[in-house]
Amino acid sequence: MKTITLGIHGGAGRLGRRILALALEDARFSLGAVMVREGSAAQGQDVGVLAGAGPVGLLTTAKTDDLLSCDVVIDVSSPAAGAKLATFLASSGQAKLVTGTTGWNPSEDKVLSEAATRLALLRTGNFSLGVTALVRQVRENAARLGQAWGVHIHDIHHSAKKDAPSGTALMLARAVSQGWAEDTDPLCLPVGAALPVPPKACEIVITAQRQGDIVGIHDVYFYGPGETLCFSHQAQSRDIFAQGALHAAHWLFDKPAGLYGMDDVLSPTGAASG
(Lines of atoms letter the chains of each structure in order from A and count residues from 1; the text may use other names and numbers.)
(Lines give C-alpha, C1' and ligand atoms only; values in the text may rest on other atoms or scores of the structure.)
Protein backbone atom coordinates (compact mmCIF):
# COMPACT_ATOMS: atom_id res chain seq x y z
CA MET A 1 0.00 0.00 0.00
CA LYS A 2 1.22 3.50 -0.81
CA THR A 3 2.19 6.00 1.83
CA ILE A 4 -1.01 7.67 3.08
CA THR A 5 -1.10 11.46 3.11
CA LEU A 6 -2.60 12.31 6.49
CA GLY A 7 -4.41 15.39 7.70
CA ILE A 8 -5.09 16.23 11.35
CA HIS A 9 -8.01 18.50 12.28
CA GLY A 10 -7.58 19.80 15.82
CA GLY A 11 -3.82 19.34 15.88
CA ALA A 12 -3.17 21.74 18.77
CA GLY A 13 -5.17 19.73 21.33
CA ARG A 14 -3.74 17.17 23.71
CA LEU A 15 -4.74 14.17 21.59
CA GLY A 16 -4.04 15.95 18.33
CA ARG A 17 -0.43 16.57 19.35
CA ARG A 18 0.09 12.92 20.24
CA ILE A 19 -1.39 11.75 16.94
CA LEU A 20 0.91 14.21 15.21
CA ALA A 21 3.98 13.02 17.13
CA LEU A 22 3.32 9.34 16.41
CA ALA A 23 2.45 10.02 12.75
CA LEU A 24 5.83 11.69 12.26
CA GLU A 25 7.45 8.40 13.31
CA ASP A 26 5.12 6.12 11.32
CA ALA A 27 6.36 5.10 7.86
CA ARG A 28 2.77 4.39 6.72
CA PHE A 29 2.00 8.12 6.71
CA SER A 30 3.24 11.44 5.43
CA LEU A 31 1.72 14.61 6.83
CA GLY A 32 -0.21 16.72 4.34
CA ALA A 33 -1.82 19.30 6.63
CA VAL A 34 -2.33 19.95 10.32
CA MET A 35 -5.24 22.29 11.01
CA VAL A 36 -5.67 24.37 14.16
CA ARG A 37 -8.26 26.93 15.21
CA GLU A 38 -8.07 30.38 13.62
CA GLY A 39 -6.21 32.71 15.99
CA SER A 40 -4.73 29.85 17.99
CA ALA A 41 -1.24 30.34 19.39
CA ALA A 42 -0.32 27.21 17.42
CA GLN A 43 -1.33 28.73 14.07
CA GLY A 44 1.65 28.95 11.70
CA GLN A 45 3.87 26.86 13.99
CA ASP A 46 6.09 24.11 12.60
CA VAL A 47 4.24 20.84 13.18
CA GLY A 48 7.38 19.11 14.41
CA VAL A 49 7.82 21.72 17.12
CA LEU A 50 4.12 21.46 17.98
CA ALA A 51 4.61 17.71 18.47
CA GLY A 52 7.57 18.30 20.79
CA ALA A 53 10.20 17.33 18.23
CA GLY A 54 12.42 19.23 15.82
CA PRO A 55 11.22 21.32 12.84
CA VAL A 56 10.01 19.34 9.80
CA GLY A 57 9.21 22.24 7.43
CA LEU A 58 5.41 21.95 7.52
CA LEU A 59 3.46 24.72 9.24
CA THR A 60 0.04 24.39 10.85
CA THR A 61 -2.89 25.97 9.02
CA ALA A 62 -6.32 27.36 9.82
CA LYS A 63 -7.56 26.83 6.24
CA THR A 64 -9.89 23.86 5.73
CA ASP A 65 -9.02 23.79 2.01
CA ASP A 66 -5.50 22.64 2.90
CA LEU A 67 -6.95 19.29 4.03
CA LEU A 68 -8.01 18.52 0.44
CA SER A 69 -4.46 17.38 -0.32
CA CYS A 70 -4.84 14.53 2.19
CA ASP A 71 -6.02 10.95 1.67
CA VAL A 72 -7.44 10.61 5.19
CA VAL A 73 -8.19 13.28 7.82
CA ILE A 74 -8.30 12.54 11.56
CA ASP A 75 -10.65 14.91 13.41
CA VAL A 76 -10.16 15.51 17.14
CA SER A 77 -11.68 18.98 17.38
CA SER A 78 -15.20 19.85 18.56
CA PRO A 79 -18.67 18.64 17.46
CA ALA A 80 -19.51 21.89 15.65
CA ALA A 81 -16.15 22.00 13.84
CA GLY A 82 -16.23 18.27 13.13
CA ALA A 83 -19.72 18.41 11.61
CA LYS A 84 -18.70 21.33 9.40
CA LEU A 85 -15.61 19.41 8.29
CA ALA A 86 -17.65 16.28 7.46
CA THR A 87 -19.97 18.31 5.22
CA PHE A 88 -17.02 19.99 3.53
CA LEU A 89 -15.18 16.74 2.81
CA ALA A 90 -18.34 14.98 1.62
CA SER A 91 -19.03 17.76 -0.87
CA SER A 92 -15.41 17.84 -2.07
CA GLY A 93 -15.17 14.11 -2.82
CA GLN A 94 -11.59 14.12 -1.57
CA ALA A 95 -10.28 12.92 1.80
CA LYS A 96 -11.84 10.26 3.99
CA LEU A 97 -12.62 11.13 7.59
CA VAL A 98 -11.90 9.53 10.95
CA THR A 99 -13.48 11.37 13.88
CA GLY A 100 -12.97 10.72 17.57
CA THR A 101 -14.78 13.87 18.65
CA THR A 102 -17.51 13.33 21.27
CA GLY A 103 -20.45 15.32 22.64
CA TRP A 104 -22.46 15.46 19.37
CA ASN A 105 -26.01 16.83 19.50
CA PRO A 106 -28.85 15.34 17.40
CA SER A 107 -28.47 17.83 14.54
CA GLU A 108 -24.72 17.15 14.34
CA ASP A 109 -25.44 13.40 14.41
CA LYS A 110 -27.67 13.90 11.38
CA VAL A 111 -24.94 15.84 9.57
CA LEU A 112 -22.49 12.95 10.06
CA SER A 113 -25.01 10.37 8.84
CA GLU A 114 -25.73 12.42 5.73
CA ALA A 115 -22.02 12.95 5.04
CA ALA A 116 -21.42 9.20 5.26
CA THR A 117 -23.66 8.62 2.22
CA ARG A 118 -20.95 10.32 0.13
CA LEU A 119 -17.86 9.87 2.30
CA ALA A 120 -15.99 7.03 3.98
CA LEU A 121 -16.44 8.17 7.58
CA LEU A 122 -15.29 6.34 10.69
CA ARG A 123 -16.83 7.64 13.89
CA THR A 124 -15.98 6.52 17.40
CA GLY A 125 -16.18 7.71 20.99
CA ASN A 126 -12.90 5.97 21.79
CA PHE A 127 -9.95 4.99 19.57
CA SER A 128 -8.64 2.35 21.99
CA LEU A 129 -8.53 -1.18 20.56
CA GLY A 130 -9.09 -2.51 24.08
CA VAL A 131 -12.25 -0.41 24.50
CA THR A 132 -13.41 -1.63 21.10
CA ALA A 133 -13.09 -5.21 22.34
CA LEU A 134 -14.88 -4.22 25.58
CA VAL A 135 -17.83 -2.78 23.65
CA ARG A 136 -18.22 -6.05 21.75
CA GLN A 137 -18.06 -8.08 24.97
CA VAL A 138 -20.70 -5.88 26.60
CA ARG A 139 -23.02 -6.18 23.60
CA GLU A 140 -22.63 -9.96 23.43
CA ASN A 141 -23.14 -10.47 27.16
CA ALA A 142 -26.18 -8.19 27.23
CA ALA A 143 -27.68 -10.43 24.56
CA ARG A 144 -26.82 -13.59 26.53
CA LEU A 145 -28.02 -12.34 29.91
CA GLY A 146 -31.11 -10.57 28.64
CA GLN A 147 -33.19 -7.77 30.10
CA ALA A 148 -33.63 -9.43 33.48
CA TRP A 149 -30.31 -7.80 34.36
CA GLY A 150 -29.75 -4.11 35.13
CA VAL A 151 -26.57 -2.31 34.03
CA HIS A 152 -24.40 0.35 35.71
CA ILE A 153 -21.68 2.09 33.67
CA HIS A 154 -19.14 4.22 35.53
CA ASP A 155 -16.60 6.45 33.78
CA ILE A 156 -13.70 8.32 35.34
CA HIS A 157 -11.64 10.93 33.47
CA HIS A 158 -9.34 13.87 34.10
CA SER A 159 -10.82 17.05 35.50
CA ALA A 160 -10.41 18.97 32.20
CA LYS A 161 -12.73 16.67 30.26
CA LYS A 162 -15.76 18.71 29.21
CA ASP A 163 -18.37 16.11 28.29
CA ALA A 164 -20.08 13.85 30.82
CA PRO A 165 -20.95 11.09 30.48
CA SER A 166 -18.01 10.27 28.24
CA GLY A 167 -18.47 9.23 24.64
CA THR A 168 -17.17 5.81 25.66
CA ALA A 169 -19.80 5.44 28.39
CA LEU A 170 -22.49 6.26 25.83
CA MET A 171 -20.97 3.73 23.42
CA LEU A 172 -21.17 1.09 26.14
CA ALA A 173 -24.79 1.98 26.90
CA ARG A 174 -25.62 1.71 23.21
CA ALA A 175 -23.91 -1.70 23.12
CA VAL A 176 -26.16 -2.89 25.96
CA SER A 177 -29.25 -1.67 24.09
CA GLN A 178 -28.08 -3.44 20.94
CA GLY A 179 -27.57 -6.64 22.89
CA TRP A 180 -31.05 -6.37 24.35
CA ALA A 181 -32.49 -5.46 20.92
CA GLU A 182 -34.30 -2.72 22.81
CA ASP A 183 -33.94 1.05 22.36
CA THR A 184 -33.19 1.89 26.00
CA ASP A 185 -32.10 5.40 26.97
CA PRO A 186 -29.61 5.42 29.85
CA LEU A 187 -30.24 7.38 33.04
CA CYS A 188 -27.24 9.72 33.35
CA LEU A 189 -26.62 10.94 36.89
CA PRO A 190 -24.80 14.25 37.57
CA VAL A 191 -21.01 14.20 37.71
CA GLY A 192 -19.86 12.99 41.12
CA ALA A 193 -23.22 11.48 42.04
CA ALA A 194 -23.07 8.02 43.58
CA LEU A 195 -25.21 5.12 42.43
CA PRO A 196 -28.02 5.10 45.05
CA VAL A 197 -29.27 1.56 44.35
CA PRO A 198 -28.34 -1.10 41.79
CA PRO A 199 -30.17 -0.66 38.48
CA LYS A 200 -33.42 -2.54 38.07
CA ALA A 201 -33.99 -5.08 35.30
CA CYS A 202 -33.76 -3.53 31.81
CA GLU A 203 -32.32 -0.29 33.23
CA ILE A 204 -29.02 1.38 32.31
CA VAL A 205 -27.53 3.92 34.73
CA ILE A 206 -24.39 5.95 33.98
CA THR A 207 -22.32 7.69 36.65
CA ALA A 208 -19.20 9.81 36.09
CA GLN A 209 -16.24 11.26 37.98
CA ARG A 210 -13.85 13.97 36.82
CA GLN A 211 -10.66 14.15 38.85
CA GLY A 212 -6.93 14.74 38.56
CA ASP A 213 -5.16 13.59 35.41
CA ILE A 214 -6.82 10.19 35.00
CA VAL A 215 -6.61 9.08 31.37
CA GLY A 216 -9.76 6.97 31.43
CA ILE A 217 -11.40 4.17 33.41
CA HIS A 218 -14.66 2.48 32.41
CA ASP A 219 -16.46 -0.17 34.45
CA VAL A 220 -19.62 -1.97 33.34
CA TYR A 221 -21.61 -3.87 35.97
CA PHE A 222 -24.41 -6.31 35.15
CA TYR A 223 -26.73 -6.85 38.14
CA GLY A 224 -28.68 -10.08 38.11
CA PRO A 225 -30.70 -12.00 40.70
CA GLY A 226 -28.09 -12.81 43.36
CA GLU A 227 -24.97 -12.09 41.28
CA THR A 228 -22.98 -9.30 39.64
CA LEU A 229 -20.76 -9.43 36.55
CA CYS A 230 -18.17 -6.69 35.88
CA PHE A 231 -16.13 -5.70 32.81
CA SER A 232 -13.42 -3.06 33.15
CA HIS A 233 -10.95 -1.14 31.02
CA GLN A 234 -8.20 1.19 32.23
CA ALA A 235 -6.11 3.41 29.99
CA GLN A 236 -2.59 3.88 31.31
CA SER A 237 -1.39 6.12 28.48
CA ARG A 238 -3.05 8.58 26.11
CA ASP A 239 -0.92 7.13 23.34
CA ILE A 240 -3.35 4.21 23.03
CA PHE A 241 -5.87 6.68 21.59
CA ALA A 242 -3.35 8.20 19.17
CA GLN A 243 -2.19 4.75 18.07
CA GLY A 244 -5.80 3.65 17.59
CA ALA A 245 -6.56 6.75 15.52
CA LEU A 246 -3.66 6.00 13.17
CA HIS A 247 -4.72 2.35 12.99
CA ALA A 248 -8.23 3.49 12.01
CA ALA A 249 -6.91 5.94 9.39
CA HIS A 250 -4.77 3.25 7.79
CA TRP A 251 -7.75 0.85 7.72
CA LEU A 252 -10.17 3.43 6.25
CA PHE A 253 -7.88 4.49 3.41
CA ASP A 254 -9.27 2.07 0.79
CA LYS A 255 -12.87 1.82 2.02
CA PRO A 256 -15.93 3.01 0.05
CA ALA A 257 -18.42 5.60 1.31
CA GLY A 258 -20.27 4.52 4.43
CA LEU A 259 -20.42 4.96 8.18
CA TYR A 260 -17.88 2.84 10.06
CA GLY A 261 -16.84 2.30 13.66
CA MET A 262 -13.84 0.85 15.47
CA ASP A 263 -15.70 -2.46 15.70
CA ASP A 264 -15.47 -2.62 11.90
CA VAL A 265 -11.71 -2.09 12.11
CA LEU A 266 -11.35 -5.24 14.23
CA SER A 267 -13.95 -7.20 12.26
CA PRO A 268 -12.68 -9.92 9.87
CA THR A 269 -15.12 -8.70 7.21
CA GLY A 270 -14.58 -4.97 7.69
CA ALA A 271 -18.18 -4.26 6.67
CA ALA A 272 -19.73 -0.85 7.28
CA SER A 273 -21.90 -0.67 10.38
CA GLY A 274 -24.51 1.45 8.59
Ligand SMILES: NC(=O)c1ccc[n+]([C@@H]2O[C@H](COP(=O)([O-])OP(=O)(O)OC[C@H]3O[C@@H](n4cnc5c(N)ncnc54)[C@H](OP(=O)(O)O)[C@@H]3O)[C@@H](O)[C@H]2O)c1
Contents of the next structure:
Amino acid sequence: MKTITLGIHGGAGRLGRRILALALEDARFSLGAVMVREGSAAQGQDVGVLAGAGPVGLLTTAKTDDLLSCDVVIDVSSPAAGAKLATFLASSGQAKLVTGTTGWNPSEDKVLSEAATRLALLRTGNFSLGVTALVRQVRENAARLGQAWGVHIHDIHHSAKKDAPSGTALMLARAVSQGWAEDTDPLCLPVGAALPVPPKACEIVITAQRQGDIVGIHDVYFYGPGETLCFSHQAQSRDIFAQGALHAAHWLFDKPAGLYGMDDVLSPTGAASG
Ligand SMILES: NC(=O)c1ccc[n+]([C@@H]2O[C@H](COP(=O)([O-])OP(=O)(O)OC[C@H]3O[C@@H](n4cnc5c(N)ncnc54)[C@H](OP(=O)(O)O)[C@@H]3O)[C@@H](O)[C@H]2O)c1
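The form predicted together with the named molecule, contrasted with the form predicted alone above:
All chains and molecules follow, beginning with the one already shown.
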Protein backbone atom coordinates (compact mmCIF):
# COMPACT_ATOMS: atom_id res chain seq x y z
CA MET A 1 0.00 0.00 0.00
CA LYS A 2 1.21 3.53 -0.72
CA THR A 3 2.38 5.80 2.07
CA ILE A 4 -0.65 7.69 3.38
CA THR A 5 -0.39 11.47 3.60
CA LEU A 6 -1.81 12.27 7.01
CA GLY A 7 -3.32 15.47 8.38
CA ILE A 8 -3.91 16.18 12.06
CA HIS A 9 -6.53 18.72 13.14
CA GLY A 10 -6.07 19.73 16.78
CA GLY A 11 -2.36 18.83 16.62
CA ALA A 12 -1.36 20.94 19.65
CA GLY A 13 -3.72 19.18 22.08
CA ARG A 14 -2.90 16.39 24.53
CA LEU A 15 -4.03 13.63 22.15
CA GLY A 16 -3.02 15.46 18.95
CA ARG A 17 0.62 15.65 20.07
CA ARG A 18 0.76 11.92 20.83
CA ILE A 19 -0.77 11.07 17.42
CA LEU A 20 1.80 13.37 15.85
CA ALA A 21 4.70 11.76 17.77
CA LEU A 22 3.65 8.21 16.80
CA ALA A 23 2.90 9.18 13.18
CA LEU A 24 6.44 10.59 12.81
CA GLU A 25 7.81 7.11 13.65
CA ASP A 26 5.27 5.17 11.56
CA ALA A 27 6.42 4.20 8.05
CA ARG A 28 2.78 3.84 6.87
CA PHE A 29 2.38 7.63 7.03
CA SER A 30 3.98 10.86 5.89
CA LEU A 31 2.73 14.08 7.45
CA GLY A 32 0.94 16.47 5.08
CA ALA A 33 -0.34 19.13 7.49
CA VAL A 34 -0.77 19.63 11.22
CA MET A 35 -3.45 22.18 11.98
CA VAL A 36 -3.71 24.18 15.19
CA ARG A 37 -6.18 26.87 16.26
CA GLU A 38 -5.65 30.32 14.70
CA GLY A 39 -3.64 32.37 17.23
CA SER A 40 -2.43 29.31 19.15
CA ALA A 41 1.07 29.54 20.67
CA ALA A 42 1.88 26.44 18.59
CA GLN A 43 1.06 28.16 15.25
CA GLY A 44 4.09 28.09 12.90
CA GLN A 45 6.06 25.74 15.18
CA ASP A 46 8.03 22.82 13.70
CA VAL A 47 5.81 19.73 14.13
CA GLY A 48 8.75 17.56 15.27
CA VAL A 49 9.46 20.00 18.11
CA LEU A 50 5.73 20.08 18.96
CA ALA A 51 5.85 16.28 19.28
CA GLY A 52 8.82 16.50 21.65
CA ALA A 53 11.38 15.31 19.06
CA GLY A 54 13.83 17.15 16.77
CA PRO A 55 12.78 19.50 13.93
CA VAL A 56 11.45 17.81 10.77
CA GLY A 57 11.01 20.89 8.55
CA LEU A 58 7.17 20.96 8.53
CA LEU A 59 5.50 23.85 10.35
CA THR A 60 2.03 23.77 11.93
CA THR A 61 -0.68 25.69 10.09
CA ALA A 62 -3.95 27.40 10.98
CA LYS A 63 -5.25 27.19 7.36
CA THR A 64 -7.88 24.50 6.74
CA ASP A 65 -6.96 24.53 3.02
CA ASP A 66 -3.59 22.99 3.89
CA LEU A 67 -5.41 19.77 4.88
CA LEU A 68 -6.53 19.30 1.26
CA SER A 69 -3.15 17.80 0.34
CA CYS A 70 -3.83 14.91 2.78
CA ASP A 71 -5.35 11.48 2.09
CA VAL A 72 -6.80 11.16 5.60
CA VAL A 73 -7.23 13.76 8.36
CA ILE A 74 -7.47 12.83 12.05
CA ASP A 75 -9.53 15.35 14.04
CA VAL A 76 -9.06 15.60 17.82
CA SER A 77 -10.11 19.19 18.46
CA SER A 78 -13.55 20.37 19.63
CA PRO A 79 -17.07 19.51 18.39
CA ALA A 80 -17.58 22.98 16.84
CA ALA A 81 -14.23 22.87 15.00
CA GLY A 82 -14.68 19.19 14.05
CA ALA A 83 -18.16 19.76 12.57
CA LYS A 84 -16.86 22.69 10.49
CA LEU A 85 -14.02 20.52 9.23
CA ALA A 86 -16.37 17.64 8.29
CA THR A 87 -18.51 19.99 6.17
CA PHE A 88 -15.40 21.47 4.53
CA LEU A 89 -13.90 18.06 3.66
CA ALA A 90 -17.25 16.71 2.42
CA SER A 91 -17.64 19.63 0.01
CA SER A 92 -14.03 19.48 -1.19
CA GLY A 93 -14.18 15.72 -1.90
CA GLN A 94 -10.46 15.40 -1.04
CA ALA A 95 -9.33 13.95 2.30
CA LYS A 96 -11.18 11.31 4.34
CA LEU A 97 -11.90 12.04 7.98
CA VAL A 98 -11.33 10.16 11.25
CA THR A 99 -12.72 12.02 14.23
CA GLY A 100 -12.16 11.08 17.87
CA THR A 101 -13.55 14.34 19.23
CA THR A 102 -16.30 13.89 21.84
CA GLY A 103 -19.10 16.04 23.29
CA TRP A 104 -21.09 16.55 20.04
CA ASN A 105 -24.53 18.17 20.39
CA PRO A 106 -27.49 16.90 18.30
CA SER A 107 -27.02 19.49 15.54
CA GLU A 108 -23.29 18.66 15.25
CA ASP A 109 -24.25 14.95 15.15
CA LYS A 110 -26.48 15.78 12.18
CA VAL A 111 -23.65 17.63 10.43
CA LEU A 112 -21.42 14.54 10.75
CA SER A 113 -24.11 12.19 9.41
CA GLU A 114 -24.77 14.55 6.49
CA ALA A 115 -21.04 14.83 5.71
CA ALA A 116 -20.75 11.02 5.72
CA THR A 117 -23.11 10.79 2.75
CA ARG A 118 -20.33 12.40 0.67
CA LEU A 119 -17.21 11.52 2.68
CA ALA A 120 -15.61 8.41 4.20
CA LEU A 121 -15.94 9.39 7.87
CA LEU A 122 -15.02 7.29 10.90
CA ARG A 123 -16.13 8.62 14.27
CA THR A 124 -15.56 7.16 17.68
CA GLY A 125 -15.64 8.27 21.29
CA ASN A 126 -12.78 5.88 21.97
CA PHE A 127 -9.93 4.75 19.71
CA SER A 128 -8.79 1.97 22.05
CA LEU A 129 -9.05 -1.56 20.69
CA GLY A 130 -9.89 -2.79 24.22
CA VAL A 131 -12.87 -0.42 24.48
CA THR A 132 -13.98 -1.38 20.97
CA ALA A 133 -14.06 -5.02 22.09
CA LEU A 134 -15.82 -3.97 25.33
CA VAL A 135 -18.59 -2.15 23.42
CA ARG A 136 -19.23 -5.28 21.37
CA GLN A 137 -19.22 -7.43 24.53
CA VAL A 138 -21.65 -5.11 26.33
CA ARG A 139 -24.04 -5.11 23.34
CA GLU A 140 -24.01 -8.93 23.19
CA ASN A 141 -24.42 -9.24 26.96
CA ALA A 142 -27.39 -6.85 27.03
CA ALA A 143 -29.04 -8.88 24.25
CA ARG A 144 -28.42 -12.12 26.15
CA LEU A 145 -29.64 -10.93 29.57
CA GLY A 146 -32.48 -8.70 28.36
CA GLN A 147 -34.15 -5.76 30.06
CA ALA A 148 -34.78 -7.52 33.36
CA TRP A 149 -31.28 -6.27 34.22
CA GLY A 150 -30.66 -2.56 34.97
CA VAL A 151 -27.33 -1.04 33.89
CA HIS A 152 -24.96 1.38 35.60
CA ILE A 153 -22.02 2.89 33.66
CA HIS A 154 -19.33 4.73 35.62
CA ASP A 155 -16.76 6.96 33.83
CA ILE A 156 -13.64 8.35 35.53
CA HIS A 157 -11.31 10.83 33.75
CA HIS A 158 -8.72 13.55 34.43
CA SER A 159 -9.99 16.86 35.76
CA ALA A 160 -9.22 18.78 32.50
CA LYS A 161 -11.75 16.75 30.50
CA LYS A 162 -14.35 19.16 29.08
CA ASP A 163 -17.35 16.86 28.48
CA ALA A 164 -19.33 14.62 30.84
CA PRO A 165 -20.43 11.91 30.60
CA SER A 166 -17.58 10.74 28.38
CA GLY A 167 -18.17 9.85 24.73
CA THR A 168 -17.25 6.29 25.67
CA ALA A 169 -19.90 6.12 28.43
CA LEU A 170 -22.49 7.27 25.86
CA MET A 171 -21.23 4.66 23.36
CA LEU A 172 -21.59 1.96 26.03
CA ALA A 173 -25.13 3.15 26.85
CA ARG A 174 -25.99 2.99 23.14
CA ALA A 175 -24.55 -0.56 22.98
CA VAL A 176 -26.88 -1.63 25.83
CA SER A 177 -29.84 -0.03 24.10
CA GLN A 178 -28.91 -1.76 20.80
CA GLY A 179 -28.60 -5.10 22.65
CA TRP A 180 -32.06 -4.59 24.11
CA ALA A 181 -33.33 -3.59 20.63
CA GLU A 182 -35.14 -0.69 22.27
CA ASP A 183 -34.30 3.05 22.22
CA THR A 184 -33.47 3.82 25.85
CA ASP A 185 -32.07 7.22 26.83
CA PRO A 186 -29.57 6.94 29.69
CA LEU A 187 -30.10 8.96 32.86
CA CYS A 188 -26.87 11.00 33.18
CA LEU A 189 -26.17 12.14 36.76
CA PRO A 190 -24.04 15.28 37.34
CA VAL A 191 -20.25 14.90 37.74
CA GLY A 192 -19.42 13.63 41.23
CA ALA A 193 -22.96 12.40 42.01
CA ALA A 194 -23.07 8.92 43.52
CA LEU A 195 -25.53 6.28 42.33
CA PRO A 196 -28.41 6.56 44.86
CA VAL A 197 -29.83 3.05 44.28
CA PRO A 198 -28.99 0.32 41.77
CA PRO A 199 -30.77 0.88 38.44
CA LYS A 200 -34.06 -0.92 38.00
CA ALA A 201 -34.89 -3.24 35.07
CA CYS A 202 -34.87 -1.36 31.71
CA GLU A 203 -32.86 1.55 33.20
CA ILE A 204 -29.41 2.82 32.14
CA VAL A 205 -27.75 5.24 34.57
CA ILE A 206 -24.40 6.98 33.92
CA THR A 207 -22.26 8.50 36.67
CA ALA A 208 -19.04 10.47 36.05
CA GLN A 209 -16.05 11.38 38.19
CA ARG A 210 -13.29 13.87 37.29
CA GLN A 211 -10.03 13.74 39.21
CA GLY A 212 -6.25 14.07 38.85
CA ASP A 213 -4.62 12.81 35.66
CA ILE A 214 -6.63 9.60 35.12
CA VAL A 215 -6.47 8.69 31.40
CA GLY A 216 -9.83 6.86 31.42
CA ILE A 217 -11.69 4.17 33.39
CA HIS A 218 -15.09 2.72 32.40
CA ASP A 219 -17.06 0.20 34.45
CA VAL A 220 -20.34 -1.31 33.25
CA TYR A 221 -22.49 -3.05 35.89
CA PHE A 222 -25.48 -5.23 35.00
CA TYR A 223 -27.82 -5.53 38.02
CA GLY A 224 -30.01 -8.62 37.88
CA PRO A 225 -32.33 -10.19 40.41
CA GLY A 226 -29.89 -11.26 43.16
CA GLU A 227 -26.65 -10.90 41.13
CA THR A 228 -24.35 -8.29 39.58
CA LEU A 229 -22.05 -8.60 36.57
CA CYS A 230 -19.26 -6.09 35.89
CA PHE A 231 -17.15 -5.31 32.79
CA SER A 232 -14.23 -2.94 33.22
CA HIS A 233 -11.65 -1.14 31.07
CA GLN A 234 -8.75 0.99 32.27
CA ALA A 235 -6.56 3.06 29.93
CA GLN A 236 -3.07 3.41 31.36
CA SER A 237 -1.61 5.52 28.55
CA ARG A 238 -2.94 8.10 26.08
CA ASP A 239 -0.90 6.25 23.43
CA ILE A 240 -3.58 3.55 23.10
CA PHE A 241 -5.86 6.26 21.67
CA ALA A 242 -3.11 7.66 19.44
CA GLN A 243 -2.22 4.18 18.14
CA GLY A 244 -5.93 3.40 17.57
CA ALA A 245 -6.37 6.67 15.67
CA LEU A 246 -3.52 5.69 13.32
CA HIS A 247 -5.01 2.19 12.82
CA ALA A 248 -8.34 3.86 11.99
CA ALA A 249 -6.72 6.29 9.49
CA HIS A 250 -4.87 3.42 7.77
CA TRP A 251 -8.07 1.36 7.58
CA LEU A 252 -10.21 4.25 6.25
CA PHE A 253 -7.75 5.24 3.49
CA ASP A 254 -9.35 3.08 0.74
CA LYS A 255 -12.97 3.10 1.94
CA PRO A 256 -15.89 4.71 0.04
CA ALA A 257 -18.14 7.45 1.49
CA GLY A 258 -20.07 6.33 4.54
CA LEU A 259 -20.14 6.47 8.32
CA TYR A 260 -17.81 4.01 10.07
CA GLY A 261 -16.83 3.20 13.65
CA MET A 262 -13.96 1.42 15.39
CA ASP A 263 -15.99 -1.80 15.33
CA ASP A 264 -15.44 -1.81 11.55
CA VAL A 265 -11.67 -1.57 12.09
CA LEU A 266 -11.55 -4.73 14.20
CA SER A 267 -11.19 -7.83 12.02
CA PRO A 268 -13.40 -10.87 12.75
CA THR A 269 -10.45 -12.44 14.60
CA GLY A 270 -10.34 -9.50 16.98
CA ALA A 271 -7.02 -8.06 15.77
CA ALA A 272 -6.81 -4.62 14.21
CA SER A 273 -6.85 -5.08 10.47
CA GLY A 274 -4.45 -3.32 8.12
N1 LIG B 1 -11.70 9.09 20.81
C2 LIG B 1 -10.77 8.91 21.74
O3 LIG B 1 -10.20 7.81 21.92
C4 LIG B 1 -10.37 10.07 22.60
C5 LIG B 1 -9.40 9.94 23.59
C6 LIG B 1 -9.04 11.07 24.32
C7 LIG B 1 -9.67 12.30 24.05
N8 LIG B 1 -10.64 12.35 23.11
C9 LIG B 1 -11.32 13.59 22.73
O10 LIG B 1 -10.50 14.26 21.77
C11 LIG B 1 -10.67 15.67 21.92
C12 LIG B 1 -9.31 16.30 22.21
O13 LIG B 1 -8.84 15.80 23.45
P14 LIG B 1 -7.54 16.41 24.13
O15 LIG B 1 -7.44 15.78 25.46
O16 LIG B 1 -6.38 16.34 23.20
O17 LIG B 1 -8.02 17.93 24.31
P18 LIG B 1 -7.16 19.26 24.24
O19 LIG B 1 -5.84 19.05 24.89
O20 LIG B 1 -8.06 20.36 24.73
O21 LIG B 1 -6.89 19.44 22.66
C22 LIG B 1 -7.78 19.98 21.75
C23 LIG B 1 -6.95 20.80 20.78
O24 LIG B 1 -7.75 21.22 19.70
C25 LIG B 1 -7.38 22.58 19.42
N26 LIG B 1 -8.38 23.28 18.62
C27 LIG B 1 -9.53 23.90 19.02
N28 LIG B 1 -10.14 24.45 17.95
C29 LIG B 1 -9.35 24.20 16.86
C30 LIG B 1 -9.44 24.53 15.48
N31 LIG B 1 -10.45 25.26 15.00
N32 LIG B 1 -8.44 24.11 14.66
C33 LIG B 1 -7.41 23.40 15.12
N34 LIG B 1 -7.25 23.07 16.45
C35 LIG B 1 -8.23 23.46 17.29
C36 LIG B 1 -7.18 23.18 20.80
O37 LIG B 1 -6.46 24.38 20.70
P38 LIG B 1 -6.52 25.48 21.89
O39 LIG B 1 -6.12 24.76 23.16
O40 LIG B 1 -5.54 26.51 21.44
O41 LIG B 1 -7.95 25.96 21.92
C42 LIG B 1 -6.36 22.06 21.45
O43 LIG B 1 -4.99 22.16 21.14
C44 LIG B 1 -11.70 15.86 23.06
O45 LIG B 1 -12.98 15.96 22.49
C46 LIG B 1 -11.56 14.56 23.85
O47 LIG B 1 -12.71 14.23 24.61
C48 LIG B 1 -10.99 11.27 22.37
